[in-house]
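Quick heads-up: it's one chain on its own, the form predicted alone, in structure tokens.
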Amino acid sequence: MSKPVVATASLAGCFGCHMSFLDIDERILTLIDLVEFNKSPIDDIKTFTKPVDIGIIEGGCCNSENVEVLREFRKHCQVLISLGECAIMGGLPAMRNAIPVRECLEEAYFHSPTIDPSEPKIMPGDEDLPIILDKVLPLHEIVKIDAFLPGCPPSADLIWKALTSLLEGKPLDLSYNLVKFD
């Protein structure tokens, strides 16, 4: 019997949600017995090699590459989970949403304290660089999301409970003590 397949990715964020995922500690051994990872930093597979039962994405979308990765996940994943505040609401990266992108780039590349004023000011513009979006977007504004796991980062217990519920075919019944923030 084949195991359910899980894929994970990190977009515009700090990778803290993946760190929280790893904080399930010894339960990771149980999880490895229950699922197969595909396209995840956990197993270092870079591309989808089969259909995925559960996709988990942290981080918002701040550039064209993030949007492309998110759309690929939606295409390949039966269930797609938005993990953490950056994925759900844009998080800290969305703090730039009140400032025009051009101003953000000028501050970073022309006015930063680490810029030598005697050096020429160059704005990166290589065609291989992803195009920066005008706003950092939460995942559900781009694709359909099936479940939201809040937190910055969500607790390891919340992630564990959500995954095991989905794997057992149970509805996500996440109690208050798993999602409270204090």
Given for the second form:
Amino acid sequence: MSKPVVATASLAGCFGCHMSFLDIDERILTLIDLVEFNKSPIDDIKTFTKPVDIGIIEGGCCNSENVEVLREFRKHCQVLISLGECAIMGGLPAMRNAIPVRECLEEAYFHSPTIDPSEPKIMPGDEDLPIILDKVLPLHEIVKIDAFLPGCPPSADLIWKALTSLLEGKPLDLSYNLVKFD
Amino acid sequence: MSKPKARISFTVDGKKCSAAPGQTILQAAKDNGIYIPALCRWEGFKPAGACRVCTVRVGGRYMAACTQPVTDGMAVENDVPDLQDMRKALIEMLFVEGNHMCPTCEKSGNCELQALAYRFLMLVPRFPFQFPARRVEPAGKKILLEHNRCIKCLRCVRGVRTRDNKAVFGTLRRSRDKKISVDQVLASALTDKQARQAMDRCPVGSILKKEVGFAVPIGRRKYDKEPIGSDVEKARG
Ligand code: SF4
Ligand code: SF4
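Got the form predicted alone; could you also share the form predicted in complex with the partner chain?
Once more the chain from above appears, this time first in line as the rest of the complex follows.
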């Protein structure tokens, strides 16, 4: 029997959730015996090459590219997991949600203290760039999500427990010390 | 006229308990080692019945355990699945109604709202996030009011006063537009100790003392290891 396939992505996140994933330490050796990785920054496979059993996404959606990748994951993955605070509730990037996008961009490109006043002020607007969304959105407000693993980042133990429970077909039995939001 | 009984008896989920006449359900349950979750309650202040997290059921009716006095023979339902789920829903509503970015919050680990979410193993709120536009308001020299995190529990309105007993906090508007207001002059007159107390009384990270924060490392904060309510339940033994 072929191994279950796992894919991961980082959208509007800081990559911290992926780092926490790697914090499973030597258990990663067991993991590569148990599963095969497909599209993921961990193995640098850029496009899906087969159907995936477990998709894991860190970060919320802040632009059109994030939404596209998320929808692609939903299409290819049987089970889709929201990993971490940003995926679950927008997180730090969502702190801009009460500020109009134009104001945010003007702050970044026109008024920030690191702008050189002698340079012309340019706000990038090339049509090849992804469009910034009005609000940073959690994943489950865009596609159906099957499981949520909170934390900033979620602990390696939580990620390990969730993955092994899924692989063994057991329900995820959470304990107090695994559910933390920071 | 018969004399009122010195003790009255009641049950919580079938467990026999006793109370002094006049005690609220919440207080009496606590004295019997039973934890009823609550957010707006602060021992010593007049109960407000604002958050409804302590809702229990008696004879098919829902009531706030923090305001309802216990009566002789009362049969209280507390730890039952539908009530627990309703409480969890209330907590989830508080999360989506404000802007709660726990990883950036000074109160994280010591926050009662977050602690209840942990106790109920909340993974994601079932309601859509509102992302309201709220701001951070300086309140005198010693404290800040972080409106993004305020749950309008009214603890500050009830319990933060100056030495000459003037209320430092009040409310503006009503219902979902309700907002806590602060008297800048009175807030400036708070001593360090009073400012610290104000911060401690706020269940969430809405009242913050300036120039401190993140003082206790992760692992040693109030709710890092044990769920909120453990102290009450331990007392039962
Ligand atoms: S007030 Fe509590 S729930 Fe809100 S962000 Fe701070 S720690 Fe989280
Ligand atoms: S500022 Fe804090 S204490 Fe006052 S109403 Fe808001 S949450 Fe409650």
